[in-house]
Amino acid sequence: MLSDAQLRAQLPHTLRQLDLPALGSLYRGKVRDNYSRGDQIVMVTSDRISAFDHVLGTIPFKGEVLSRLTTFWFDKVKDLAPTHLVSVPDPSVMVVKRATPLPVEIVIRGYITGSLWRDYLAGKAGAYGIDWPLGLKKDQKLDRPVITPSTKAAYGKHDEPISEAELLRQGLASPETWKEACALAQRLFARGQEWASSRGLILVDTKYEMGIADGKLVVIDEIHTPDSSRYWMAKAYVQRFMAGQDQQMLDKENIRQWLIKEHGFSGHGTPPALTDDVRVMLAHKYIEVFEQLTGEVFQSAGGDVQARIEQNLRKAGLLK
């Protein structure tokens, strides 16, 4: 684990964005800068952090953690699903095959917590077309993993819950593709939960993005990262659940809870600025889950992330 001093030293060098028009046509998402040319995309994972559909700032080493974890997980599930990964020229960069993304996020949940719990309390959880049991408790394990799809909104707008019936009615996916995507999500989630359990963690919920490439359904973007997934420490779960205490979280929910509890912010209006202390705290959480999942000590050269990426892209022949 990197020290506080090492994380603070990286604060001025985080990657906010990468402007390299020579790589191709740019699409800038909440976290990734994607440069496309032909059927290939250079996917740069920045250090930006977003919550409630707002970009809040940057976290030291976050892009590298997400990218390295995604390639780790792509390897873990290669027998279950094809992915769009082609090569990894830099710790924060993946070269991927272009795919036509499904216009929905496939969210799968093993526990009722986070936004689903907030919706359940407010009586809004029926938007998924699911008849939820009465009397559920916060952080309770569900009888079986449940898929709760959401629409994919542009930056600054909110993803919205949608039922299976409604997404099929709108033609967001064909019945055959949706059935295949849900079955694949269930298999991926089972594999993720199994591995997380072996590492002392609970994979609570996650979201998958999928697309069509060469006529086949493929997994795209990221998988089982602390941005797209919720992780709890397994050994503390039962005691904390029985006591009604918050779980020990190793994911982006830490920043959501900071925004809600400290600033009353849940997506409306202007988000508060992140303090350096919060940025360092989050960096520790991201690195901790990386080390817990992979069994590796996280090491990085640090320093100017953009300069390193440019150098590695030139070595790979992707940038002249």
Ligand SMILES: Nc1ncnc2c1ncn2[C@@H]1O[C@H](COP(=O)(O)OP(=O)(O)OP(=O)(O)O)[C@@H](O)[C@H]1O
The other form holds:
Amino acid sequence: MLSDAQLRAQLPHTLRQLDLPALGSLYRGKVRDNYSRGDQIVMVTSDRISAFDHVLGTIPFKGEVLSRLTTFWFDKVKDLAPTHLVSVPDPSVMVVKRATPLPVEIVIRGYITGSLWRDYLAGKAGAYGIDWPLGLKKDQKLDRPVITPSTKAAYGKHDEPISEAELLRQGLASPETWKEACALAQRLFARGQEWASSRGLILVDTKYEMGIADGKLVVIDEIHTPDSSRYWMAKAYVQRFMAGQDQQMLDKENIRQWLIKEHGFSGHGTPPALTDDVRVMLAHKYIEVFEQLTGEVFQSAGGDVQARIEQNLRKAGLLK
Ligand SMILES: Nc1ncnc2c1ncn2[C@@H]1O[C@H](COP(=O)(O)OP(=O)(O)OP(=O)(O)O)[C@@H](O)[C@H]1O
Ligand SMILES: [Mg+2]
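Next block, the form predicted in complex with the named molecule, ref. the form predicted on its own:
Now the full complex is given, and it begins with the chain already shown.
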């Protein structure tokens, strides 16, 4: 684990954005800067952090942690499905094959928590077209993992729950593709839960994006990262669940809680500025989940991330 001092020293060097028009045409998402040319995308994971669909600032080493975790996981699931990964020229960069993304996010949950729990309490969880059992408790394990799809909203809009029947009616995916995507999500999630469990963690829920490339379904975007997933500490789960306490979270829920509890911010208005202390605290969390999942000690040279990326892209022949 990098020391507090090392994380602090990285604060002024975090990667906010990468402006390299020579790489192709830019699509800047909330977290990634995506440069496409032909059927290839150079996906640069910046250090930006977003919550409630707002970009809040940057976290030391976050881009590297997320990108390395995604390639780690792609390797763990490579026998289950093709992924978009082509090469990894830099720890924060993936070269991927462009796919036509399905316009739905495939969210899969092993436990009832977060927005699903809030919807369940408010009697709105039926929006997913699922008959939820009565009497579930917060953070309870579901009998089997359940897919709760959501629409992929345009920039600045929030994703919305959608039922399978509705997404098929709207033609967001063909019935065959949707069936295949759900079966694949179940296999990926089972593999993820199994690995996480062997590392003392619970993979609570996650979100997959899939697309079609060369007529085939492929896994795109990131997988099983703390931005796209919830992780809880396994050891504490039962006792905390029985006591009605919050779980020990190793994921983006930490920032959501900070925003809600300290600043009453849950997506409306202007988000509060992140203090350096919070940025360092969050860096610790991201690195902790990396180390716990991979069993490796996170090491990084630190310093100017942009300069390192440019150098590595040049070495890989992606930049002149
Ligand atoms: N292989 C791929 N082909 C095409 N698009 C992809 C591929 N992999 C990921 N994407 C898209 O690239 C973008 C990645 O950037 P990022 O994750 O920062 O965006 P986001 O903020 O999550 O999403 P958005 O801003 O589009 O709502 C996402 O829109 C994702 O759907
Ligand atoms: Mg994304």
